[in-house]
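Here we start with a single chain on its own, the form predicted on its own, put down as C-alpha cells.
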Amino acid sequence: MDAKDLLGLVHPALAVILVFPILGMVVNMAWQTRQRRLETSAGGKSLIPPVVNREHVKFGHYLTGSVVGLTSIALAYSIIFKGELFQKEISSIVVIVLMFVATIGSLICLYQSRRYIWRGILAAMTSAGLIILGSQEGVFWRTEQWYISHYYSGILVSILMVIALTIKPKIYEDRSNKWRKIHIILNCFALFLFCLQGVTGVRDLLDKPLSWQSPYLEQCDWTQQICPNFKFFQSR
C-alpha cells in the first residue's frame, strides 16, 4: 500500500474508532433519558440519574462535530485524490478549499450561536457546503443505485445531525412535546442511516482496488464480470 491508500483507510478508520462507539453511547443516553421521563412523570421515582440527559446532549454535540467531520474528510480525499484537484486551475482549488473552510466554520459557529435566525442560517450554510462539496467531480455518488449509495445516505445522515443540533433549544422551550417528537423521529431515521452506512461502506471497501491494481482491473468488463488474462497474475 503507497500513501495514497493509507490515507483512503482515514474515513473508515475513523468511523469505526471514533464515531460508532459515539452513537452506541448516544443512542443509549437517549433511551435512558426517555425512560426516565416516562417513570418521573407518571409520578414514580426513577434510577436512572438525571445526569443522563445533560450528558446525551454533550455526546449529542460530539457526534454531529464528528460526523461533519468525517464526511468533509471524505469528500476531501475523493477531490484531491479521485478529481485530481491539483491538476486543476489554481482559481478552482481556492475555490474548493474555501467552501471546506465556510462549512466547517458555519459548523463551529452554530455551536456558539443562540438566536434561532443564525442557526437557520449557519445550518443551512453547513448542509449547502456539504451538497456543493459532494458535487465535485471525483466524489463516486452510485446515483444508479441511490438508495443504497454510501455517498447519499451520508450526506443525509450529516444533514440529519446538523438538523438535530439546530433544533436543541427548541425542544427544552416546547411543552407541548412537538419538537421533542420531531427530534425522536428524525433521528430514529438517522439511525437507520448509520447502520446502512455501516453495510454499504464495507461493500464500498471490497470494491475499492489498490492504486496498483487500478489500471489492470479498469481494463475488466464489469458488466459482463470478465477480465483479461494478465501475466503479471499468470506470473504469481
Ligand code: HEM
Second form
Amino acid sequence: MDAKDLLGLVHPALAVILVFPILGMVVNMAWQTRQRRLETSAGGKSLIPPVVNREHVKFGHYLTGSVVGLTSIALAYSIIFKGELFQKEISSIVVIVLMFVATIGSLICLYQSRRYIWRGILAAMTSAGLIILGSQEGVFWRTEQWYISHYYSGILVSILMVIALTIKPKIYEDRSNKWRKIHIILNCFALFLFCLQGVTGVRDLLDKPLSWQSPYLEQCDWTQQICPNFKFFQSR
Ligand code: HEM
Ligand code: HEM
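Show the form predicted together with the ligand, please, the one above being the form predicted on its own.
Shown next: the complete complex, the earlier chain at its head.
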C-alpha cells in the first residue's frame, strides 16, 4: 500500500471507530428518552433517569459534527486524488479550499447561533456546501444506481443530521409535539440510511483496487467480467 491507499482508509476507519459508536449511543439514549417521556406523561414514574434526554442531545451534537466531518474527508479525498485537484489551475484549488472552509465554518456558526433566521441560513449554507463539493470531479456518484449509491445517501444523511441540529430548539418550544414527531420520522429514516452506508461503504471498499493494481484492472472488460492474461504485461 502506498500513501494514497493509506489515506483512502482514513474515511472508512473514522466511520467505524468514531461515527458508528456515537450513533449507537445516540440511538440508545433516544429510545430511553422516548420511553421515559411516555411513562411520565401517563402520570406514572419512570426508572429511567432524566439525564438520558440531555445525553441524547449532547451526543446528537457530536453526531452531526462527526458525520459532516466524515463526509468532508471522503469528498476531499475523492476531489484531491481521483479528481486530480493539484493538476488544476490555482484558482480552482483556491475555490475548492474556500468551499470547504465555508461549509465547515457555517456548521460551526450553526452550533452557536440562536435566532431561527440565522439557523435556517447556516443550515442551508452547510447543506449547499456539501452538495456543491459533492458535485466536483472525482466524486463517485453511481447515479444510474442512485438507490444503492454510497454518495447520495451519504450526502442525504449528513443533511438530515444538520436539520436535526437546526430544529433542536423547536422540539422544546412546541407543546403539541409536532416538531418532536418530525424529528422522530426524519431520524428513523436517517438511521436506515446509516445502516445503508455501512453496507454500501464496505462494498465500495471491496471494489477499490490498490494503486499498483489500477493500471492492470483498467484493461479488464467489466461488463463481460473478463481480464486479459496479465502474464503478457510488463510489470511497472
Ligand atoms: C439517528 C439519529 C437520531 C435518532 C434516531 C433520534 C431519535 C430521537 C427520539 C426517538 C427522541 C425521543 C422523542 C420522544 O420523546 O418521543 C429524540 C429526542 C430528541 N432528539 Fe433525537 N434522534 C437522533 C439524532 C438527534 C440529533 C443529531 C439531535 C441534535 C443535535 C437530536 C436532538 C433531539 C432532541 C433535542 C430531542 C428532545 C429531547 C428531550 O425531550 O429532552 N437528535 N430523538
Ligand atoms: C456515516 C457513515 C458514512 C457516510 C456519511 C459516508 C459518506 C461518504 C461520502 C459522501 C463519500 C464520497 C463519495 C465518493 O467519492 O465515493 C464516501 C466515500 C467512501 N466511503 Fe463512506 N460514508 C460512511 C461510511 C462508510 C463506511 C462504514 C465505509 C467502509 C467501511 C465507507 C467507505 C467509503 C469508501 C471506500 C469511499 C470511497 C472513497 C474513495 O474513493 O476512497 N464509508 N463516503
